[in-house]
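In the form predicted alone, a lone chain appears below as structure tokens.
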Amino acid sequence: MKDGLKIALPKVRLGNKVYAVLSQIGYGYDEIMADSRKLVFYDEAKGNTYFLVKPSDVATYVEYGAADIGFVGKDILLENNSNVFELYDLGIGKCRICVAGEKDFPYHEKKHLKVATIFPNISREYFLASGKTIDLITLHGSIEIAPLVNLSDVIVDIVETGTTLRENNLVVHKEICPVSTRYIANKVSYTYKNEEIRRIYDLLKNLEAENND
């Protein structure tokens, strides 16, 4: 068994986009896209092992060494304060982390807010830096409901097109940061498997350059 790279890939839609990029740089493995419930794949020809995991868990697999490299949203890295090397921005899965609420809510005048979010750490850090105090309410889905039923004044959430906000009569009050998919590496693996990890970095940069020509 060849000792190649252990690669953590996010499942579902983001995973399909990441896999397409890997295929373009010669790191594809067709069995991954087969219709099955299999989660671990070993490419005997190249010696690489692929794991399919929940997007929010990719950084954890990489940080603790179960995977050498992975592909994960910047929001996950920020929220978890992940102890990994962030090597490259793939520029896919682009969106924003924003503060949103009802259009007429006087966000900028308020010094204290009730904030509902799936990103408690990002929210806490952002509002601390902005000089506002908050009551933090952690939710796990359907965040947009919170201001509509007076659970919170505002929400902190991922915004891609803004359609869900508009359909619920909400607006963006403030953008916290942009988000996209990042290529990350385990810190120990980066030392011992540096040549292969750097090779993927170079291939990703070259692919971006070709696409921009």
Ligand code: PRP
Given for the second form:
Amino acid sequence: MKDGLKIALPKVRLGNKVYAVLSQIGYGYDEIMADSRKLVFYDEAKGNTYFLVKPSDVATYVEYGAADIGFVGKDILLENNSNVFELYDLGIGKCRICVAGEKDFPYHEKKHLKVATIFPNISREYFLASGKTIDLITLHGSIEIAPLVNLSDVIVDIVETGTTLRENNLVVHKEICPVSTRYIANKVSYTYKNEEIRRIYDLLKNLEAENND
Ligand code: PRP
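Given the form predicted alone, state the structure of the form predicted in complex with this ligand.
What follows is the entire complex, opening with the chain shown before.
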């Protein structure tokens, strides 16, 4: 077995976009996109191994060296304060981390808020800096329900198209920051597999240049 790169890829929505980019730079492996429950793929020709992991776990695999490199949303890097090298912004998976709630909720007047979120660390830091105190309620998905059933006043969540907010009669009260997908590397791997890791960086840059032509 060749000692190629171990690559952590996010499953689901973001995964398809990342996979399309990898294919374009010659790092595709068709079996990954097959409809199966398989999670680890070894590309014998190139010697690379791909792991399909939960998007929020990609940075953990890379930080601990189980994967050499990975592709992950900036939101996850901010939330986990991940100890990895962030090498490149792929410019895909673009969305915003926002404070959202019901339209008539007087967000700007409130000094204390009940906040439901999948991003407790980002939320804590943001509200501390903005001078509001909060009660934090950590959830793991479908956050939009929280203000509708009075679990919270507002939510801090990812907004991409805005459809989920709209369909649940919620609006953005404040944008915290934009996020997108980043190419990351384990710090030790970056040294001892530097050539391969840099090669992918160069290919990503070239692809962006070609797409901008
Ligand atoms: C994310 C996020 C929002 C939604 C935003 O949820 O938490 O709910 O996408 O996307 P939109 O602005 O395009 O509607 P996801 O689909 O990952 O599932 P989840 O609710 O289980 O977290």
